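Here's a solo chain for you in C-alpha cells, the form predicted on its own.
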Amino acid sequence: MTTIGKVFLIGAGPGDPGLITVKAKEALAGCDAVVYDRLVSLELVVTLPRRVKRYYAGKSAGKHSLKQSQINELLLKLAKEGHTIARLKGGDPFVFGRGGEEAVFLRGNGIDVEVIPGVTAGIAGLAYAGIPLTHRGKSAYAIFITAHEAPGKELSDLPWELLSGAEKGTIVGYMGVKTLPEVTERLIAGGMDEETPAAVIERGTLGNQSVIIGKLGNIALKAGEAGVKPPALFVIGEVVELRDSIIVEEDKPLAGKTIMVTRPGGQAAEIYHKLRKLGAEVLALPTIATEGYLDNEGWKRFERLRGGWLIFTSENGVKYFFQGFLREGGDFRRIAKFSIASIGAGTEKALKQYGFKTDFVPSKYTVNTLAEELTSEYEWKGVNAVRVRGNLGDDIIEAALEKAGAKVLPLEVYLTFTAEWDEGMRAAFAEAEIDAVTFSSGSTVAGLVEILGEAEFQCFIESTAVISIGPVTSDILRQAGGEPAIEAKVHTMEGVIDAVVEYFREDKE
C-alpha cells in the first residue's frame, strides 16, 4: 500500500535565490519532487539532486503552462503516489500567490500540507530599490493591492474611495504593468494628488533590476516610455522620496547583464554567487549533468596497487573518486603512498576538502601541458599512474605516460551526459535577453548543441557573446560553428568570471 505523501507549500522569494529561507532550503533537501513557478529562480531548481523530479507550472502574461486546476490535480496525484513535494512559488505563497487555493484543495483531499512563508516582492523589491515600506512621518501603514493584467477583472474589487484618500501611507501594487494607467487615473479621479511620489520597480531583487521614479500623474507614461515588462511593482507614497537618501549606486561591472551558465548546477553555486555579486543576473541552464560510476574491474586493479601517481584533471574526478573509494571501504592511509597531480585551482580545492595536497601542478591548466611537464620532469619507467577520469575525457595523458614507460590505469569514476531541460528551463531560455554565455568545457558546448539543435545553437551563438574557459573548449566551439568572444587567460571558472568582466569592460570602452 502506497503511503500518502506530503506537500510543502514554499515561498521562494521574489527572484534573488539568496532570499529563500533556511527552513525552505531544509524542506527542499528532503523532497523527491518539485513543482515550480516561472518567477522562481532556476538556481533553486537546477542545484537539486538528479533524483528530484521537476514539474514546471509557470505562468506569464497571457500564457499558462498549466491551469490552476491542473496544478492542483498534479500536486494531488504526486502526493497520492507517495512523493514528498516542494511546491515552489515566487514570493510568498499566501500573498497574491494562490497558495491558499492549493492548500484548501489539498487539505480537502486528505493531503498533509505545510506552509513555509517566503519574502514577498512588496517588501523585498522595495528594499532592494532603497524605498522603505513604512517610515516615521511619511508612512504609518502599507496597503498591498493586485492590479491584474486582465483589465477590469480585479480592479473593480478594489476600494478606490479608500485608496484615493490614503495619506501618510504606502500603496504597493502587484501585477499591474498594463493596468497602471487605469490605476493612476482612478486614484487621481478619487482625489489623490497628482504630485504624490511614485515608482515602478521592474525585476525587483534581480541583477537587472530597474527603478523608474516619478509622480502619480506621470508614472504610467514614464513606465511606458521605459518599456517596463512584468514582473514589476508600482509604489505610491511619500516613502519613494527617501530613495536618494538610502540607495548607493555601486559600480558593479556586470550590472544589467544577463549571464547564462552552462556548468552543472551542483558545481556552479559558487559561480552563480560570484556573478551576482558583480551585478549580473544569472541564468542557470546546465547543459550537462554527471553521476558517479563504478568501474568494478578498474577498482579491483587500483586496490592491488601499492603506490605510484594519482592524476586528477577535474573537480568531478576528485568528488566521484573519493565517493567511490569510501563506498568501497577504502582507507585513506593507502592514498598516502601515492603522489598526486592535478589541474586547476578548483581541483586543488576539491582535494583539500578530503585532506590532500597536490604534489604537481602544471604551469598551464591544460591536459597537454600536464602531460608534457609530467613526462619531462619525472622518471616513469615501470611507475604506476592512475588517470582518474570521466567517460568523455580524452587519452592525451594516458598516451604520453605510456610512451614514457608508465603502467597506466585509466579509472573511470563518473559519467557525463547531456542535461534534460524541462519546460521551465526552455521557457527561461526563450524569454531571457542573454548578454553572454559561459562554457566551462567542451562537453558543455556539445550539450547545448544537442539540447537546442544545430540551427538554433548557431543562431544563439551568433547573437550572444561566448566566453570560453580555455583552448580545448574554444576548439570544440569552433567545430560547432562558433567563435569565442573572449577566452579565459587562466583556465578556471574564476578565470571565466574575470574574462566576462574584461569583455564587458572593453565593450563599454
The other form holds:
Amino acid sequence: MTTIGKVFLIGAGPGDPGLITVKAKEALAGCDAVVYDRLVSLELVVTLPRRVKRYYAGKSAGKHSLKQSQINELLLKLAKEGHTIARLKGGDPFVFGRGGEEAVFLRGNGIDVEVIPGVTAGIAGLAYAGIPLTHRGKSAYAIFITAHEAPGKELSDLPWELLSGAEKGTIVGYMGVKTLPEVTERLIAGGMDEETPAAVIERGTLGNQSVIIGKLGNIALKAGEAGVKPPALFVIGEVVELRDSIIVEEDKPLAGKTIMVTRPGGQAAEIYHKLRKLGAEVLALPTIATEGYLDNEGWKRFERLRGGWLIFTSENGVKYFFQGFLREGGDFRRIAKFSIASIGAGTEKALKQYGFKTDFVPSKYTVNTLAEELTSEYEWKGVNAVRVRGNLGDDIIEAALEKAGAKVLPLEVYLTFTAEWDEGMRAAFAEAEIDAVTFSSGSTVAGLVEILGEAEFQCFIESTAVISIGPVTSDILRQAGGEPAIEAKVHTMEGVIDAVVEYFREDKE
Ligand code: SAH
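The form predicted in complex with S-adenosyl-L-homocysteine is what I need now, so please give it after the form predicted on its own.
Everything in the complex follows now, all chains and molecules, and the chain you saw is the first one.
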C-alpha cells in the first residue's frame, strides 16, 4: 500500500530567488516532485537534485498552458502516488495565485496540504522600486486589486467608488498591463485627481526590473510608450513620490543584462549569486547535469594501491572523487601517499577546498600537454597512475601513461548527461532577451547543441554574446560553428564572470 503524499503550497517570491523563505527552502529540500509556475525563478528549480521530478504548469513556449483543473488533477495524482510535492507559485500562493482553489480541491480529496506563504510582488516590487507601501501622512492603507480583464468579470467586480476616493491610501494593481488605460480613466471619472502620483513596475525584483513614474493622468500612456509587458504592477498614491528620497541608483556593471548560465544547476548557485550581485538578471538554463558514479571495481583496486599518482582534470573529478572516497570509508592519510597532477585553475581550487595541493600542473591547460609533460618529466615504469574521470572525455592521458610503462587505473567517479529542458525552461529561453551566454566547458556547448538542434543553436549563438571559459571550450564552440565574443583570462567561473563584466564594459564604451 502506498501512503498518500503531501502537498506543500509554497510561495516562491516575486522573481529574485533570494526572496524565498527559509521555511520554503526546507520544504523544497524534502520534496521529490515539484510543480512550478511561470513566474517562479528557474534558479529555484534547476538547483534541485536530479531525483526530483519536475512538472511545469505555466505557459509553454507555444503559449499553451495547463488549465487549473489539469493542474489540480496533476497534484492529486502525484499525491496519490505517495509523492511529497512542492507546488511552487510566484509571490504568495494566496494572493491572486489561485492557491486557494488548489488547497480546497486537494483537501476535498483528502490530501494533506501545508501552505508556506511567500513574498508577494505587490510588496517586494514596491520595496525594490523604493516605494513604501504605506507611509505616515501619505498613505494610511493599501488596497490590492487585480485588474485582469479576462474572463471578464474582475474589472466590474472592483469597488470603483471606494477606489476613486482612495486618495489617502495606496492602490496596487496586479495583472493590469492591458487594462491600465481603462482603470485610470475610471478612477479619474470617479473623481480621483489626475495629478496623483503613479508608477508601473515591470519585472519587479529581477535584474532587468524597470520602473516608470508618472501621474494617474499619464501613466497608462507612458507605460504604453515604454512597451511594458507582463509581469508588471501598477501603484497609485502619494507614496510613489517618496521613491526619489529612497532609491539610490547604483551603477552596477551588469544592470539590465540577462545572462544565461549553462553550467549544471547544482554547481552554479555561487555563480548565479555573483552575477545577480553585479546587477544581472540570471537565466539559469543548465545544458548538462552530472551525477556521482560508483565504480565498485575501480574503488576496490584503488583500495589496494599504496601510492602513485592521482590525476585530476576537472573540478567535478575532484568533487566526486572525494565524495566517493568518503562514502567508501576513506581515510585522508592514505591519499598522502600519492602525488597529485591536475589541469585547470578550477580543479586546483577544488583540491584546495579538500586541503590538497597539486604537485604538477602542465605549462598549458590541455590534456595533451599534461600527457606529454607528465611522461617526459617523470619515470613511470611500474608506477600506479589513477586517472580520475567522468564518463565523457578522452583517454589521451591514459594511453600516454600506459605507453610510458605506468600501471593505469581509470577511476570513473561521475557521469555527465545532457540536461533535459522541460516546458518551463523552453518557454523561458524563448521569451528572454539574452545578452550573453556563458559556457564553462566543452560539454556545456555540446549539451546546448543537442538540446536546441544544430540550426537553432546556430541562430542563437549568432544573436548573443558568447563567453567562453578558456581555449578548450572555445575550440569546441568553433567546431560547433560559433565564435566567442570573449574568452576568460583565468579559466575558472570567477574568470568567466570577470570576462562578462569586461565584455559589457567595452560594449558601453
Ligand atoms: N501570487 C503572485 C501574483 C500572481 S498574479 C504574487 O503574490 O505576487 C500575476 C501578477 O502578479 C502579474 O500579472 C503581475 O501583475 C504581478 N507580478 C508577479 N510577479 C511580478 C514581478 N516580478 N514584477 C511585477 N509584477 C509581478
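None of these values were measured; they are calculated from a predicted model. Numbering follows the first chain given and starts at 1. Only the largest set of C-alpha atoms that superpose within 1.5 Å between the two forms is called the rigid core.
Trainee: Choose from Q479, Y354, A232, A289 the one placed at the hinge of the motion between these two forms, with one rigid part turning against the other.
Mentor: It is A289 that lies at the hinge between these two forms.
Trainee: In degrees, what is the turn of the smaller rigid part relative to the larger one between these two forms?
Mentor: About the larger part, the smaller one turns by 14 degrees.
Trainee: In Å, how large is the C-alpha displacement of T358 between these two forms after the rigid core is aligned?
Mentor: Here the C-alpha difference is 4.0 Å.
Trainee: Once you lay the two forms on top of each other by their rigid core, how far has the C-alpha of V367 moved between these two forms, in Å?
Mentor: So the C-alpha of V367 has moved 4.2 Å between these two forms.
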